[in-house]
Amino acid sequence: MSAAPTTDVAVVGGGLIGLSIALAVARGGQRVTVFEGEGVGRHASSASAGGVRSLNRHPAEIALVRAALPLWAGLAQDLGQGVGFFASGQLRVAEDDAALAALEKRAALTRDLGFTHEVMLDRAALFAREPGVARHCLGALLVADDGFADPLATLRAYRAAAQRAGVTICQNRPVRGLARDGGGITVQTDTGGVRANAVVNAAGAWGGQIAAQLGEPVPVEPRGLQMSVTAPLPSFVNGVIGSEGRKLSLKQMANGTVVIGGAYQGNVDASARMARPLQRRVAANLATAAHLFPALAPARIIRSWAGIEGWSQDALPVIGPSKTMPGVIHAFGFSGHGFALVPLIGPLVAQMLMGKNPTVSLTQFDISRFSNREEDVNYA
């Protein structure tokens, strides 16, 4: 009987997080195999809004995302092809006094934590920056160096860079389990096992299942976040816009189309690994956007979609070593806002695999937090 094939590091999950990790590890000189149950980037990665956002992040994530942000400026050069990154700025708009007070409280919280990236704008400053915003708006919270990128271009760039670095990508090969085998780990698939020295669980919405198999369950809910795009319109908005108290995220592309989201949830069939938008929520999302930007009143939606995201109980990712199986590192549960972290997560996980302390602290994302739960506040 022939011996099982081997690899240095196996990455479970071929989304952007998994590809970023695979690329960083391969650049460190190790053999890397990615196991993807369907197609590369099939779910959250290809359905992402593409926001590169540090605005209004959970306090635990601020240092992480602020460290990731500068990497986006040089990412196209690093990967060898464009990712569509544009530092447009992101704003969270207040439409009434209560929302304005909430934004001022948020800005004070961020300052108290030692960060200065979030800046309050009064009405005049908001209208000067975004002349198309509705006149009832009272102000906004701004992060000037936030922006957005093209998720599909980013996915293509990471995949190509990983393959050039020698990463083996196995599509349509779901991982059924992990088994400790002497000094290594056997990755169990339908077409046989592969022995690895280390494994990274980057399985997105299915990362909790792998953790549960290892005896360290994490509550992860599959959510199908909706996105829509309109037919082209004359230019009316400059940055990425959200609203305090409403579900909204919108930006206008160079061709005039407007991409609208904001965490409206579609239907999810987790067993079939499918998500579909709900048309009534597409309409509600567009109505919210048009209330904030009257230029959207005649807009026509030409396409809507939803992708399955893995949402942890506290809306924070799990990043760090398994407590039950040595050699396994978790990186899942990014809860709809992992896109901005992609360029950083790969190098950080690679550092852990080499036995080094990551250059940005990850202690708040350790899986052990789910064994001793406390009440969480969700800033997402």
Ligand SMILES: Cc1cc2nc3c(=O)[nH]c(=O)nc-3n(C[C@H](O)[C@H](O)[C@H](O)COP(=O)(O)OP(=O)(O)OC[C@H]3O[C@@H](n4cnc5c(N)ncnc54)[C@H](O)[C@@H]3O)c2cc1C
The other form holds:
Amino acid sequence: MSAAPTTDVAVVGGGLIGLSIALAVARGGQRVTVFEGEGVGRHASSASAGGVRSLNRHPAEIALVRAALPLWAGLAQDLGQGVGFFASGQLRVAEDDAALAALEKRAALTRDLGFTHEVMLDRAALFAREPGVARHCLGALLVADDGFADPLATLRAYRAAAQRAGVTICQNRPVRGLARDGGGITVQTDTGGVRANAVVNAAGAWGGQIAAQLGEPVPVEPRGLQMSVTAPLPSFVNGVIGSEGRKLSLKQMANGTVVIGGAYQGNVDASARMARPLQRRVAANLATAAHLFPALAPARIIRSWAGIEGWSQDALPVIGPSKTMPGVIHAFGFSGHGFALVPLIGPLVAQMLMGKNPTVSLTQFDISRFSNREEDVNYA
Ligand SMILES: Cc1cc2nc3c(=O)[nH]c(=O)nc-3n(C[C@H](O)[C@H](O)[C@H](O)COP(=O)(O)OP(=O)(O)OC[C@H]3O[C@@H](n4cnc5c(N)ncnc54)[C@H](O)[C@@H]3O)c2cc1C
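Having seen the form predicted alone, the form predicted in complex with this ligand:
So here's everything in the complex, that chain up top.
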């Protein structure tokens, strides 16, 4: 009988998080195999809006995303090909006094935490920066060095860089289970087992299932986030725009098309691994966008899509070692805002795998925060 094939590190999931981790680990000199159940980037990573946003992040994530931003600026050079990153700035607009007060409160909170990146704009400063914004708007919260990147270009760049670094990528190879095997772990697939010294669970919306198999269930809800894009319009907006109190994210691309989203949910069938946009929500999303930017009144939606994203109960990712199977590290459940973190998560998880303390603390993302909440796991 021939021995099972081996690898140093197995990564379950070939989305951007898995690829970023695979690349960083391979650059550290380890043999890495990525097991992707379908195609690379098939789910959240290819559907993403590509927003690189530190604006209005959960306090637990601010240090992480601020550390990721400079990596975005140098990412094309690091990966050897473009990722379409543009530091356009991101703004969260206030349309009434209550929204303005909420933004001022938020700015104060961020300042109290020791950060200076979120800046209030009054009405005049908002109109100077975004002349196309509707006249009823009262101000905005701005992060000037936030921006966006092209998710598909980012996927292509990570995949190529990982392969150049020696990563083996196995597509259409779902992982069915993980089993302790002496000092290592056997990754079970339909075509046999592969022995690894360490395994990373980067299975996105399905990461909670893997954790459950290991006896440490985590509530992760698969959400089908939807996006739309319009036919090209004359230039009318400079930054990525959100709204305090409404679901909205919009940005205009160099070709004039406008990408509109903001956490509207489509239909999701997690077992069939399919998500579809709902037309009435496409219309609602466009109406909100046109309310903020009158130039969108004649806009025509030419494409809508949805992707499955794993949403944890506290909308924060799970990053850190398994408590039940030594050698497994979790990195899943990025809850709608993992794209911005991609260049940082790879190096941080690689540091953990080498037994080092990550250079940015990940303790707030540890899986143990769910250990007393088993009764909450119910997404029927
Ligand atoms: C519509 C939409 C818009 C978004 N916009 C933004 C944004 O503007 N800014 C932002 O920061 N974030 C955004 N996000 C979130 C961001 O895209 C995700 O957080 C990020 O892409 C997650 O990457 P991932 O690799 O963890 O997940 P995924 O890309 O979903 O990858 C997980 C992979 O694991 C594979 N897999 C699952 N189970 C198994 C198994 N058992 N064996 C093998 N493979 C398996 C899946 O097939 C999948 O390819 C958006 C998400 C969506 C859906």
